[in-house]
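Below you'll find only one chain, the form predicted alone, shown as structure tokens.
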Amino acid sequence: MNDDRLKQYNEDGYILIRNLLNEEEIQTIQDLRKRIDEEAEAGGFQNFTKGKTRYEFERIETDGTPARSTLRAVKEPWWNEEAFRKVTGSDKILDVVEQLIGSEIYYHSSKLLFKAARGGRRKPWHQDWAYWDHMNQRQVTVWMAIDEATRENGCIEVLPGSHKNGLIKHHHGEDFMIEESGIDTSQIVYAVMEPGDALFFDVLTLHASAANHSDKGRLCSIIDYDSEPKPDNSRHGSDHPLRSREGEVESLAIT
């Protein structure tokens, strides 16, 4: 990443890097999702937990189409899914993260999210840091498109420069969200992405995604990286660095 891209990140609160994941890496996450769906179908699509990883499903009912059950989210796949960890924690991703938050890199949190066709719900406007504002603010979220992400199926929407305004008050409404009446819709940037594209954004950058009314599902992987170890009172994060100032790489084992 060159100086211009870094300047853009600091100014806008995000950068979009095209084709960061190759075809093999994209297929690895697609295969992971397929395996999870097959296991869930055999178990009646009941939510379940393995170690620190939570697997959640939902039933989609849309007028004119049969009701169907599908994956909604895998929370903290890093800990139980080696394939996810290898793709999202690769050196090429950590190389970008290092330029954004420094050479001390800790794992913070992760998700595999699926926005189902004709029924995937919207995510209201929010800042990621609002979920864990007791932790260090020097973090970055990496949102990677596994399926094509379009305006029709609910791509990420961002407000450039919103990270400069600090933490905005959130409330529990439709979801954990800000008051949306003040959003200047003329400033929204729609991050339309092809499979393999990656959006890196500051945890104070305001973002959202619309409901999926299209015939195409939208699968993405999300991982957050921190520049400090987790505090004792947090359920998020790791105690050991993936990279340190001395260039050491720590392997966080599956638990």
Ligand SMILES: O=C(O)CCC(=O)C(=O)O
The other form holds:
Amino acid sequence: MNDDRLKQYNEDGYILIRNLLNEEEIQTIQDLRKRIDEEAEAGGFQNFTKGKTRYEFERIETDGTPARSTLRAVKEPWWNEEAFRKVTGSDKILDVVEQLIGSEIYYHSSKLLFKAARGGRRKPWHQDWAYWDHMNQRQVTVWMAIDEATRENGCIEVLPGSHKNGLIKHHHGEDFMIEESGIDTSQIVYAVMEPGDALFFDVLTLHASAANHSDKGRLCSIIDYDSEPKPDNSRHGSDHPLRSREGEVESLAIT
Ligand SMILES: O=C(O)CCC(=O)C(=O)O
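We have the form predicted alone; now please give the form predicted together with this ligand.
Shown next: the complete complex, the earlier chain at its head.
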């Protein structure tokens, strides 16, 4: 990323990088999703946990289509899914992350999210840091499109410059969210993305996504990186360094 793009990131609180993942990497995540769906179907689409990874499914019955069960989210796939880790923790991603938060990089958290066609619900406006505001702020979220993400299927939306206003009060409403009535909707940028595109955004950048009313599902990978290990007693973050000023770091065995 050149200096202009870096300046843009600091100004807007996000940067969109096209074609960051190649076709093989996109397919790897699609195959992972397929394997998880097959496993879930065999188990009657019951939620399950493996080590630190949680697999969640939902029944979609809106818009007049026959009810169906489908993947909703894999929380913390990093710990149990080697394919996910290989794709989302590659050097080309860490190289961008390093430019944004520095050369000390720790794994923070991850998700594989699926917004089902004709019924996948919206995510209200929020800042990621609100979930873990006891931690340091030098963190970045990387949102990668695995399916195409459009306005119709609920692409991610951001408010440029919102990271400069600090943490906004959140409450538990429809989700963990801010009071949305004050949002200037004319400022919203819709991050329409092709598979393989990646949005890097600051943990204070306000973002949301609409419900999916289209015929196409929307799969994405999300990963957060931190510049510091987790504080004692924090349930968020990790002590696992991915890059360090001292050079090589040990790779981690799958749990
Ligand atoms: O992918 C989306 O729809 C938004 C997800 C998100 O913002 C989150 O999980 O914090």
